[in-house]
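Single chain ahead, by itself, as structure tokens, in the form predicted alone.
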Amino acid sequence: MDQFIEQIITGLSIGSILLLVAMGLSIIYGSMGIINLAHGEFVMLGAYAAWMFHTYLGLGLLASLVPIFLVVAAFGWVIERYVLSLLNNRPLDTILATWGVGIMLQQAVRLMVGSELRYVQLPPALSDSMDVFGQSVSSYRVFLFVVAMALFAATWLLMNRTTVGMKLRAIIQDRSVAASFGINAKRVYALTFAYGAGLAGLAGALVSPLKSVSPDMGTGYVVDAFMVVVLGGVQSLAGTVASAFVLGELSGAIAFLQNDTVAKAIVLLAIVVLIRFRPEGLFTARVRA
């Protein structure tokens, strides 16, 4: 019982780290339709503006959250308003387009800082240990389920209960008739693109002190957050969540039957099963013809 408590943890924890990453990119791709190869990029900036926080401003981690969002997502404003905005319906070109800021992010980010690895410092207040159900798991890693949560409620108001997110859908079904309304798409899509590069800088961050800081560390969180979104459904906000938790779940058995590199293979295998029969996601309905 006690090994079952401490899986079902373990997997919580892998499903938060899951959710932070991928949930912005759930945004993007879900209500944009972009493919954005960056994506992995943006999680990087986030760690390393933790990193310059904390070494050139003696800001701590939870102190800088609110300025690292501000300051990926005003970037992704950049990027979406000068760049994809000009590749409108050439989703080809959209992928090489973001395929390449990547890139260059990367190499930026080497010129300026260097390829030494980096390390973010845990907040003094998070530490320690906790006692949850008779285990002793970090305080940390439960600060970090209780944020990603907060974070997909923010989200799901901020989608279905203000006003962006109303025009949002409303482009989203159908751009012209939106337009005809007096809705400005070009000014929605650039603050959405903006909100999801937020959301995985603020990812990257808060992942930055249980992981290593590098220009390339961003490349498999981005195959992670793919994972995650093909799983849940493109446009399922709710089915993000729960094929987080439930890659987490399933890659922590894996991983503790065998090791961390079968369990990878394994799940991303079963995705890739999976997308064969259901292509739409586990958790979207489909749709009758």
Contents of the next structure:
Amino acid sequence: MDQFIEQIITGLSIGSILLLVAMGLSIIYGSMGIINLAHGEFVMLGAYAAWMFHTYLGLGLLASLVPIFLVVAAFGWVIERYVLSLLNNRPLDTILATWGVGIMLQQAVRLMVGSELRYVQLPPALSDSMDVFGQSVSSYRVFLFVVAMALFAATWLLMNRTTVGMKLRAIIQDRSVAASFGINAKRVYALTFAYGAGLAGLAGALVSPLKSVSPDMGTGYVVDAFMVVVLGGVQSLAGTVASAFVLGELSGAIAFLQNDTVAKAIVLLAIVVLIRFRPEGLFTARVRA
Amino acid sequence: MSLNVSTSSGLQRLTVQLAPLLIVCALVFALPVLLNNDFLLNKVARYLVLGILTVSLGLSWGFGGILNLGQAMSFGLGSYAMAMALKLKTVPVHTGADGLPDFMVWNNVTSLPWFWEPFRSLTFAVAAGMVVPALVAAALGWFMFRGRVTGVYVSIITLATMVVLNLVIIDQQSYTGGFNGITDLAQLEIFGVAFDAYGRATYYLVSGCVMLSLLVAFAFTRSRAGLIVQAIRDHESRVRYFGYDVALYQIFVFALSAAIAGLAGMLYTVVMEFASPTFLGVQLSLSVVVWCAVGGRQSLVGAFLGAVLVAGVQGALSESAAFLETWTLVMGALFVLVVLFLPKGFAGLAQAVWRWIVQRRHVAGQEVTPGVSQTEGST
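Okay, that's the form predicted alone, but what's the structure of the form predicted in complex with the partner chain?
And the full complex, kicking off with our chain again.
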């Protein structure tokens, strides 16, 4: 029983990291139809920003979260404005363009800060462990779970309870009709992309104390995040949450029974089959086509 | 694309389209005369092989509209087929009883696994190097295109499938050599000719295959099936309404592309003298996409030259780490610019310039026939 609870908690922990990384991707893909292969690099930028704020300004991780969000969001805004907005109606080409941008970001960081591994300190207040259902769990992992859920709530409110969110939903339904009602689609898209990038940056900063920071750390995340988005279904934020935790539990469980490699292979295969038979994702209700 | 305007103009157009292809092949064959350095020739042969791989991607992506992000999977399968056959021919120094490969001995495997058995025959291996990738692609194509999976989802499925195979190969160390791949191979020997990786014979073998695959790909794009495939790329449902079995044509071009990639993989093993899981890695697979896009995805010669030149420059710069890193940055920028402003790559640019020159000449000579504009050649 203890082992079972431990497994569940491990799964939740993996799931909350997946959710953090996938949320920005889900918003960008779901609302703009852009497959953002530079997403992993936004995660990486966030992690490096955390390291830099700490090393050069002496800021702790928690204090630098807001500036990190803003910095990475600014990167996202520039990229949307000067690269992606030129690629309207060419969804396949956005894969290529964002991948090129990703390479540039990765190389630029490598040239400027070097490719050696960097480490970010755990916030001292969260470095102990606490008791959850009779299990001792690191406080930081509990914190990550809480932050992931809080960010999800904030994003949901932003999409469904604010004017910008309403404009975005109008554009998703019909861009030209929305535009004829005076909505500035370009501006909303740029803001959306910036927000998604900012979330990725936050994710990078938040996972940086758990893993080492390197220029190519984003590559692994982007693949996992994609699987979450595909499984959860495009345009469904709640689906992203559900699939992040399902995938988290699943990879935790298979890794426990077999090994990491097998876990990864099985999850990937399951997703391939899923795309074929349910391309709209597991957690979306079929609305009108 | 109308072939029946008149025989002479059709023939003329065929010549114009074939000319760049034949010129490039001639240059490839002539290179050893100019470059008397076996080490460099081996490097060039390597880039030529990557060129074949890129042509195969151009076939499915540029002509079929299928962005296969897992093209390196077929390449890797071909590479391993050749490596398995050559491994079984090694002089048994480190090998176990009955020529059991060394890494199997280290992993306590006592007898040759059943799927290694047929690779004792080189003929089988060479056939398998192309047939296996083609069959795998056909099965995957059947799985995807019968379900009308399109666009981005095709890219995700192909990429994910390749990653799975890569993970399996790395995981099954005792049967595949795992992370180290299959090394320490014998030389390929066909009809008494030994193909030393640094020998002229290997270079000419690669050149011959370059020419062969370019011609096969060219013939396909000019064939009826090839034209239908291009029509599917441009407007899938319209072709479907005409009553064509869209999925069948897509599966065919997908499998053909995989077979050519498999051929490239086999040659790569001969040139590099080993096979490794990186040959079916994400890195290589995405690089192929870059080469293809920069060269020109809708031009076979363009895709080929894109790979050879970009990979060549990268190889030349790799002597110095600082150069290489700057180059990667430049490459990323170049790639983004090409995607934004030159969707048909440098080949598209060259074609546009060529058309402009031809038109200028016509205007100057006052022999313009109105309404007859040159349709773009897709060599």
